[in-house]
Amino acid sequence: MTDVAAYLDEARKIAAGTGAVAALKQLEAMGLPTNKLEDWRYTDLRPLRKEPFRALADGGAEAEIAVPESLSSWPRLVLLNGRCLRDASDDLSGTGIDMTQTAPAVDLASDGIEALNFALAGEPFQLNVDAGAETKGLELTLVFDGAPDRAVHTRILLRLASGTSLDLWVRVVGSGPLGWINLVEKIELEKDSRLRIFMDIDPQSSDFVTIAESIRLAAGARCEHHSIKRSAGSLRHMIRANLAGPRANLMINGAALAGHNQTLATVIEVTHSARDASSQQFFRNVAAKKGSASFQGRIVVCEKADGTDAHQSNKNLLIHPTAKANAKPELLIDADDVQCSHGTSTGQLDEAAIFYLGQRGIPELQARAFLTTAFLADIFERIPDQDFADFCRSQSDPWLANHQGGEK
């Protein structure tokens, strides 16, 4: 593992502010995290053994992009390397949605990779959707582009105000062999706001990913959360949501696909604070060969949050004999009148299903991925909007073909 204190020495060169320094406190005193932390366990952390990810000072080379083609009817705000690409982006005036960019706040980090991108963030993105707006979508594009030995580190904020809602679309996607993205999202959900979001991850030649994504709901307040991520090197998700406010609603839907060498992990925190609120958890993992995705699931129900209704599901399915899966899904309560579950399984593709497909005219790599597009399924049939449903059915299609089969 890289010292953390190369790490140090860069940020406290370029860190500035109140909050920066807060944060370069709480990485000293944390350090970097390894596979020892029970958080970070399946975590790929071999790209921080290397030399030291440099953060790109320079933002990136703006005439250089190839910026993805939109792909909803909402408006659009592209990032560069968490700044905004005006020439690319739609003007949201009208849209209800104030953008500004805002001080970095003092906040406590989750690990030593957290307070890394607080110190080096600068100044995070914000969103805003204030009381009285009227909003439909928006679809924001995080594009990421650098040298392989550099990180970019990128915070955004999202607040809902009370009694509003939104429909977002966000897409994380690599435009170059970037090393190391490193990206922190915090949500506010005012009382009886509503958010729904469509996450697709991409980052293609990128080397070291970790996202991490809080999210807190007041009273009243609800979210959707469907994603669907591929990955390049080594991926981490992290999802912490705290259901703050009496009835507030979550789901977490996703689905996560671990190529040839690659390795994925799911991180999801969720914890009921407050009474009769409720939370569900759908998961699906495949791994191709020499693949690894991993799941760690826990639901934590306070003392007093009585009425809590919270449920887990994930199932992984290992279509390579070379393939791994791994999952941890944990329930701490400390109340009593709850209706909580969860539960996980692990197997291979059923081979008795594939002779019979085989025996009605029905090549065997197409057989595996039909019986592997139907395990997913599951997870598609539960995005309520048709353009994300079948836009992740059209990229785990080409990725099924791209990792059916191999070598034994």
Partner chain sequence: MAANAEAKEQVDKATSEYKYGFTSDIESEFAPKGLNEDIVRFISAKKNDPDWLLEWRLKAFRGWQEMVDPTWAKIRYPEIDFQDAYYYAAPKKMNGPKSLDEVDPEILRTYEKLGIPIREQEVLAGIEGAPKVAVDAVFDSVSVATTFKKELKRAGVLFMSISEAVQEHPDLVRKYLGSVVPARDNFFAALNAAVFSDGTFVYVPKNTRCPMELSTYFRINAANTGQFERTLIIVDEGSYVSYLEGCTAPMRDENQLHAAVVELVAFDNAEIKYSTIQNWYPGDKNGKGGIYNFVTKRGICAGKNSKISWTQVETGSAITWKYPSCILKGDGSSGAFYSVAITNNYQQADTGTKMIHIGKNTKSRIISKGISAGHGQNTYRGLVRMLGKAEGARNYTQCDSLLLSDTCGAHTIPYIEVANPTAQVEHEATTSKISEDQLFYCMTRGLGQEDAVALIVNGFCRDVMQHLPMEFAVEAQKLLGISLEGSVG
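Requested next: the structure of the form predicted in complex with its partner chain (the form predicted on its own having been shown above).
Coming up is the bare chain, nothing alongside it.
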């Protein structure tokens, strides 16, 4: 394991501002994570054991970036390595969305990697939807580019004021070989606000990707988080949500595809700290040849959070003899008037179903592809934005077709 000192030394030279200095202190105290930390148990941390990734100094060379096509019908912001590409972005005036970039606040990091992000991401990119704003949607395209030995730390803050609502597409796109994408997103949902996130994570040839999202929901706030992700060398996606106000509602719905020699870790923690809130989680993993997919999902119900309704479903499909999957669903309950459940299953395609399809005339390879698609179908059906649902299918179908080979 690369010593945290190497990162600290570099960060001390670059980090500026009180927030960054405070973050460095946290990094020093916590160190970099290891697999011994429960929440990092199934994350492939091998990339961290190599030479330390050096921070990309100046946002990269803008001119050479091919900005991906817009996918939604919403106005779009394009960020390259955390900085706005004005030419590729739409003018947000009149959309009700306010955009600023200011000095980072002192924040408490949950682990060393987040602390490093706080220290090195510079000014966080902030989006605000102010009270009374009439907002519909936004596509936020985050393009990452650099070099194989470089790290990009990007930090995004989003706040929805009371009673507002937003549909947000978030696209995490790798544009060339990059060492490490380290993205931290913090979302504040004020009273009765409503956010729907449609997240596409496609880091391409990146070596190491760490994405940490935290969502805080005030009373009556609602959030839907839909995602599809393709793995990188090693990808970790963490979502921590706190249902801090009564009657808040959260849905997390996602599909993840772990490709050849890639590992993918999804870590979810949903905390119910107020009464009468509800949460649902649906997560499907597919692991291909030498791929490894894992799901760690924790539901925490604090004392006095009565009336909680929290459920979680996870299924993992292994489509190659060398594929692996891990699951650690957790229920930590300290209130009594609750309904909580989790279910997880891991296995390959149902042979009885393959025979059944075969008996109806569908050849085996086609049957396998068909059933694999079906495995993800209910995730995509749950997506209320038709464009995003179609996009997910358009991404997963060829992926599945490419990775079915060598099944037996």
